[in-house]
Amino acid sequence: MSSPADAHLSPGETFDATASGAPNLTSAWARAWADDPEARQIYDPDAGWLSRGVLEARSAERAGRLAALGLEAGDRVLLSAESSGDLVTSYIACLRMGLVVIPTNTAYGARELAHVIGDARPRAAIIDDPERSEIVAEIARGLHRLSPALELPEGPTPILEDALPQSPALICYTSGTTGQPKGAVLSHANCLASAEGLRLAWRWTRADRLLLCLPLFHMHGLGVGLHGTLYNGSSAVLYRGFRPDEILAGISDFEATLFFGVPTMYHRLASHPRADALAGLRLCVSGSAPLPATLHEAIERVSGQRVLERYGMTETLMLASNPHSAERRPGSVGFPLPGVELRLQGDPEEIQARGANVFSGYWDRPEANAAAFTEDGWFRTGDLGAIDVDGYVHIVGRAKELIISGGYNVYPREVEDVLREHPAIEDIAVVGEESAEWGERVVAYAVTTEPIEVEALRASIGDRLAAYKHPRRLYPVTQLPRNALGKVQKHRLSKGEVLPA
């Protein structure tokens, strides 16, 4: 399934995954730096604007510091820090010298960090929190722990922009129903292809300015927001966290044209007394979780802004988008992006994808790779889809039991494994429950030997799981519904087909 001919491209345009002519991400970014080095590119909430020329010079200097530390092309670097100009500069430095970056959620606790570090075996970690740094030190004593500013001795600048198109740029951890996170390896070519598709589809130009409050450890903020900004030579205003007042004021304060968010953010913006300020933006994009049609309509009602919903995955970057210059249909993710092919296979019908943006496999997971791709090379998304009479793609469910809460992925098995350690829990099932604010919230159905309050259960989890994975409600039941093979029938839980304890 390809897009209708005019869905994303302007008249006379064609898609070429290698249109930049650059072999790697930073070669493509460097062209904008050289073209107008004085132009503002990244706004740091503490330090102010960083120009293109400053980003180029400082990232080259920091690459020298990393090389002096002994890091070489192909080495992995864990990145776990809040958004800042320093973080962006050091991230660029890593990619310029061919290092492979592992973006890691700042909410991860010791258990989650230990898995990522043990699996990817990074040589260094860029961390902005002393407590998290100490946790990492306990996990891997020989690991270099660095601040986002890379306060290290200077060294000669190594060879830069030397990565090949198929060289890994990122390893992004994403779980399956087993609850064991896997590292999706994204190459420079994957990232470039996705950036070029979005440039065409969203009419992204150097004149655009993005309000970027999405975290840079998440592919929505990093792989779409930051990469797109650098690829197109445009500019971005960084925020540490999401506060509606700041975003709505920033539209005029920074003369912004773009905002990317998750449905939880749009829910809060729609109910804000100054929501009409959204009308000042050229484009609002929503992703990472389904945008309810009612919320789409509410935003249009208060601001006139029709949010553009898109669809992507860690393993594929962006796959589909509502059109920029045609109907943005509520409840739909639009059409396949330029260079992307989608098809529906199986019963129920699963969305499968292929294109230059699709990764080649998981880090050190040959069995998972065999399961992730069809025999003819299509990636199995695990999402169930449908196509309406006009060709718009709709996500109708998930083959995998993934919960998306506030734009973050939560895998029930991982949460269940931790909850089962509670002495009063005999049986447990974790599912997503519809939430107007979060899209879905994590809830648990439990067979227990004694009453448990959800607050006490969350306290018992502590930092073994990030807070967004903690159950928000606990439903006591006499037993969990199971099929003849003993598998919990989670669809019956969401329909209330259980006996309360």
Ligand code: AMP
Contents of the next structure:
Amino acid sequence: MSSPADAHLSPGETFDATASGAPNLTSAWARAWADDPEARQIYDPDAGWLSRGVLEARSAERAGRLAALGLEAGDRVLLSAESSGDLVTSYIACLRMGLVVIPTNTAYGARELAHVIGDARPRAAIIDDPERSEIVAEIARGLHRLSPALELPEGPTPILEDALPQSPALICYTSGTTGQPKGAVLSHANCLASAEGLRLAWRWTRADRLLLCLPLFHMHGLGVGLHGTLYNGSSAVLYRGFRPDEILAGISDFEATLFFGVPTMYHRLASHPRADALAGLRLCVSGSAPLPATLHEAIERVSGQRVLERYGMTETLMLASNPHSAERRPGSVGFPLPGVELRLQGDPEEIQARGANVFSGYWDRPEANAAAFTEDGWFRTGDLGAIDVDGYVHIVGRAKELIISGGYNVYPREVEDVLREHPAIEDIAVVGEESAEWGERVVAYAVTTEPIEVEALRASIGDRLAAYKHPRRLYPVTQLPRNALGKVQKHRLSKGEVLPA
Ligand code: MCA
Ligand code: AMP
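I have the form predicted on its own already, so could you send the form predicted in complex with the named molecule?
Shown next: the complete complex, the earlier chain at its head.
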């Protein structure tokens, strides 16, 4: 896929994935810590500012505690907690001593946690919620359960910053194009390459301050927001949950320059009476789901901000972005980022990606890996693309069965498998229904032996599915539309072509 080669670069700049000269993430972050230890870096909503020097010293000390527990480089640590300074510090401690972190959604229940734990076999879990901690204890008795503050006996600091570029830093669970959740293994080099591309493309500097309300258990908040902050030696204000009032007030209270959000957040900001405050930011970025052109225009109308939309995936970190210093085109995700190559293949045309940011495979899944990459080494995104006359990339659909609701991915198969266990459900199809606020909403079409209210259906699901995966509507039908091969024609359901019985 061609694009203006230097769409993202300032005159005279070139991209070098290893520009930081650091072999791993924390060596790159440590340079900024050493430079100006007094500088504020992470704001915790309860405890206030943590300086770069405090993050450095405290994370080294916590690495000592983890080592005293017996953890060693290469061991996996599950991490499931709301944003906090403690969580950030302990995350840094893990990476500094070469542990591999598995960020996990705090909405997950026993079934979802059991899959991740059974598959990745972590030796420890950092969890902020006693109830979830108990669930984890039931799943894996021998696993060390820790709070985000790591209240453990102290120990000598282990060797830090020793990970190789190809050492895994993260295992992030995602379903890829099909099937069960798989652990995408991201190396230190993958994460560094993406951070360097975004530094150049978004002109990210030490002077920046990010309002970070995205959860730190997914790639958007963690790999883009937190990693970028630490890589650039800039600062971030953490929020737990998203409240438009707080964000809009935070812009001036914290002298913020950056906001990253999913389209649902922009939808809520656009209708807020104080939305004009967004004008105070240097850059607003949207990603994780399509930003409708009408919403892009609404934000500009109320605040003057031209939101910069970008496109990425857990497996690849960031792939494409609208340009910082040229037209940000509504409905488009812009140009491939520095160091990223994109091409369109097949009919319909799928976006395929290559670059130092792209992961090398899923944890323990040789077959899925063979399917995820083409023979000549390109990663299949499962997204359908088009490129316009000016080289802007547009995402025009998905080849994979995926619903994106409020920036969270929901795999219909997983929801259908759970719903099929309901005694009154004979046949079921789960699809995404268009929603102005959520992008897509999870809805189910069902053939049932007796009427079921959606709330009763949700109650029957209980914690077998995280609440954001629950169907919000249940449409009774006499039969599901199928093609000649017996496959449910989901596109007809999504378009509302099948009327409820
Ligand atoms: C919460 N709920 C949802 C969602 N979030 N339902 C559907 N979709 C959702 N995304 C439900 C809860 O289950 C609950 O339902 C009710 O909404 C209230 O929960 P609450 O937590 O108060 O919701 P909220 O504050 O309104 O949350 C909306 C949100 C949140 C702030 C938009 O969903 C969010 O932070 N989204 C960001 C996701 C993200 O970081 N994605 C990045 C993935 P009930 O009461 O009925 O049980 S990384 C990625 O995609 C790639 C790498 C990329 O390109 O970035
Ligand atoms: P995840 O598996 O959570 O990393 O989600 C990645 C998927 O989110 C991509 O494959 C796309 O389908 C979707 N996505 C991310 N950013 C955008 C965007 N700006 N526009 C449309 N889809 C997006």
